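Take a look at this single chain in structure tokens; it is the form predicted alone.
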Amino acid sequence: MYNYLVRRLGFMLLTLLFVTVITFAVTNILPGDVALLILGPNATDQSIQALQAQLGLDKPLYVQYIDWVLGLLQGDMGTSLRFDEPVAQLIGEKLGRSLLLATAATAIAVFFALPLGVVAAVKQNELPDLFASMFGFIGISIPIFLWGLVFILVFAVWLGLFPTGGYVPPSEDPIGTLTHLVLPASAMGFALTAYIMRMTRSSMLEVLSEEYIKLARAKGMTQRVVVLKHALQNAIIPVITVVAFQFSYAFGGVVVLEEVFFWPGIGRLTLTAIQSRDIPLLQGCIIVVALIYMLSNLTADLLYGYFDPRIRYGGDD
């Protein structure tokens, strides 16, 4: 396990280095002059050149990249052009909020998806399977932001049970945090449930057709023991992969949903950086989202061995 973990961390560092190269290249080919954007259209050539020198924009691109990476290694992501605050500080403020929303949405999705997928597989081609398949089709087909609008219309406007959006820090009002979290987490979790449920059903169907499952039933084991102890335990590995991916997607990939609910997370901050052409902020957001993706995949890999002890990591005895 130790050797495997060291190799994975090394691979993550190489991947992150590759991400920094792509991020720096893409953000630097965007049209427009950053110095002109800051100073405005009435700026003189002298003031533009002075600001370019101050920001290091007059240096060759490879020097700018090296300086940026060295800053990242020291925890310095630069200064936001729009907010005039350290990028690390801005992202740090949004990080906990995005993690809270992604964790809640993923928990809701897993809570509903696993039982639905298991029942659909056990009752294949029967009514429960039909309903689960229809739910999966609808959940995948409808954009996630539309689920957000539906949840707002039903539970906030019509029923008045929850606020339409916004965010309240837990330090100020923990109950307010939960009430503002319910709708965005439920809307996102509802959409994620469809993906996880479909994978659970597919994996369970494959395992239930194995010979050892038939042998377990021939030995007189109850359906509950066969399904939960033998089948689900062996079917859970691909489901873990999907859950890890969906968590990463919920963390930084649902920009529109955060905008619908006015949730001040990483996705909304990324959108603001794009709209204002705030290059340092955009670069920082991309790096953080990429890091969360990699950590989610690493966590999934480590969970494989926990749920299936037969799995041995390369280099282990």
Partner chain sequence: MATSTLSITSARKERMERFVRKFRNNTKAMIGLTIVVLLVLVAIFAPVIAPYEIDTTSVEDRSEAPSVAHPFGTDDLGRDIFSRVVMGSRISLYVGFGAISAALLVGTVIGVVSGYYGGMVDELLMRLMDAAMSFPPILLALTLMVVLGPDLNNVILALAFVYTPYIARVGRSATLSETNEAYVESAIARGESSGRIIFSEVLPNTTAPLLVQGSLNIAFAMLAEASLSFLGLGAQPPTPSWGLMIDTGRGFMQSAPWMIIFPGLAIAITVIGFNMLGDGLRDILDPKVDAIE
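Form predicted alone already given; the form predicted together with the partner chain follows:
A lone chain is what you will see next.
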């Protein structure tokens, strides 16, 4: 396990290096001269050259890349062109909100998916199972932004239960934060429910066919005890890893979700960076989102290995 962990982390560092290369390369092909963008069309050649020198844009590309990576390692992501503030600070302000959204979405999904999955497994091939599986297909087949709009239409516009979008900081009004959180988190949670439910169902089915469950039944234990106490406890293990994967999926989807609900997190910041061709900000957003996405996927992988002794890592430990 230890060797495996070291190997995985080594891989991750290598992957991360590739990630920085891809991010840097892609954002540098972006059309448009940054200095010209900042100074506007009336800028003189001298002032453009001076600014290029100041931003380090006159250096060869690989030097710019190395400078950028060295900066990243020290937590320096450069300065946003649009906001004229450090990128790290801008991201720091918004990141927590996106993590809150992704966490709430995952929590809502687990809350609905576990009971649905258990019922579907216990009533396999009966009406509740078919209902759950239909629900599952609908959940994964509708894009997040559409769920968001449907939720806004029904719960905000028609029923008037929640605000249509926006954000209130918890320091000002914690209840307001919650009411603004409910719709976006539920819209994302709905999509995630499907995956977690399907995993719960198949995991429960596997466990329910095991010998010790038959034994428990033979001993006269009630269905309730067998299912909830014995089966679910063992079936939950693969589900936990799926939950970790789903969190990263939720976090990856915030770009779209935040746009629908005007939730001012890192997703909308990314879109702002794109619209204003703010390359340092865009680079920072991409790196941070990719890093969190990678870390939660890695966590899922490790949990999977930790819980499932059948998996042998690397073969040499």
